[in-house]
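The chain that follows stands alone, in the form predicted on its own, written as structure tokens.
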Amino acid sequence: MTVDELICYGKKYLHKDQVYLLLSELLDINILNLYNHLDDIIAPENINKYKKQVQLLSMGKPIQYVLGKINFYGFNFQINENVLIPRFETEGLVEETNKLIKKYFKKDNLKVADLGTGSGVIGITLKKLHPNFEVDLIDISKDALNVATKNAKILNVDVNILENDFLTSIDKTYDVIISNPPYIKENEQIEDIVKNNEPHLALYAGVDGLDCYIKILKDIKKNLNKKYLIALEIGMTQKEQIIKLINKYLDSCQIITKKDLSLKDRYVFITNCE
């Protein structure tokens, strides 16, 4: 079969862009380059790889598992079912993080700690920005922890894998603490695609989504150096139930909170420095 002949298969499932999407991934072809390719034979184990895949995706799979992968802050990092998939509110987080760190700390050695770290992207991402932090990268599924390894060896980064359940038994103290937690409630309702596809230990957090801040934050104390910073992707609707767990929990803090792109509440930042 042609690219060309392809392109007519895979129209009768899928919508054009994801077409083109898989065709350019599985032949390594800039999309816009695709036309000048539609003659072109493709070999036959391509052939079934790429029926595979669209098969998948018009049974409703995420495209981002079918690749395999995910462009995450300019890098590219493998996922698969076990981990959740990295949306741009979490870009978002690393950003408005960083811009933080810069501002805040002059030393270039900080030790940071990605709590609920998934594929490792935060964790990864933040190391690959600032190669002196000593990064923990912490989950408390094997599963995740696996892929996890799998993008630092990739991305060429030494960083510290840890099983745990946030920091539950953890003595080490840290000057950055950044977690993307689950914050979904138990009856939220969210999209078939995400409910049917993405791990719920990674989405859901209780009755009112909350559980996984109170783990966070209740006895976080013991973990933070002198100066610290605590980054936290939440809610839209979450923003003042997390300050008032902050306030619980904390004393003497400064609570910043952001939005996002989409000009919702997403983050909210915990430090002691001035």
Second form
Amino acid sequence: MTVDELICYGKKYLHKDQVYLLLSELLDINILNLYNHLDDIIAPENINKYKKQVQLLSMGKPIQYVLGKINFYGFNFQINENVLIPRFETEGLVEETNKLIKKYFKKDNLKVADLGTGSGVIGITLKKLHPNFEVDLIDISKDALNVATKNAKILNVDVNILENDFLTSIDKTYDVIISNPPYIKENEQIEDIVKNNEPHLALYAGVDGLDCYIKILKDIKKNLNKKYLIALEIGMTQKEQIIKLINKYLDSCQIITKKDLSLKDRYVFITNCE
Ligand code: GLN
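Given the form predicted on its own above, what does the protein look like in the form predicted in complex with ligand GLN?
What follows is the whole complex; the chain from before opens it.
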């Protein structure tokens, strides 16, 4: 079959933009350049792969899982159904955290823990930005850690991979602890495409969506270096409840909250550096 024929095939099931995107990825050709390749003959294994992808997309699978990859902070990560699809908001978490790291810490060999690392996007990106950091990627899911391990390898970074439930029973101390934990309430309405495809372990956190923050903050004192920064992504309605939790579990710290690009409360930073 030719590219032209594959376009016609795809359009029977999908919007044309999705068709062009699949083909440009499959053939590694810029979308605008596809029209110069309409008569190219495509290898049978690529035709099979494409038809499978068309089928999965038409059944409602997210494009990120169908392609198996995503760009995060300018780096290419692999993902699959065992990890959450990284969001723009989480790029914001990394960006804001990075600003505070530069503001508060003079040394460049910080010890960093990324809790509930999933695909590893947060911790691996920080390691890419600061090669001297010692970064621990921690997750309770073996399947997620397989993805994170692959990403560390592809992006050529040396990080520690630990299978653990946040920091429970870990004694090591850190300068920076960062997390985008599950924070959706048990009965919260979320989009079907999310609910039907992404791992519930990575999405849901009890009746009020706070279970993971409690788990993280409860004994976090034991894991903090003298100067520390904790960076958390939060649900847009959770700010006040999380501030309460912080005041319950940590004393004499400064709490900074920030909004995401849609102006929703999304990030909470806890520090004693000021
Ligand atoms: N830390 C990962 C991310 O931000 C996974 C988050 C999660 O599974 N809740 O993409």
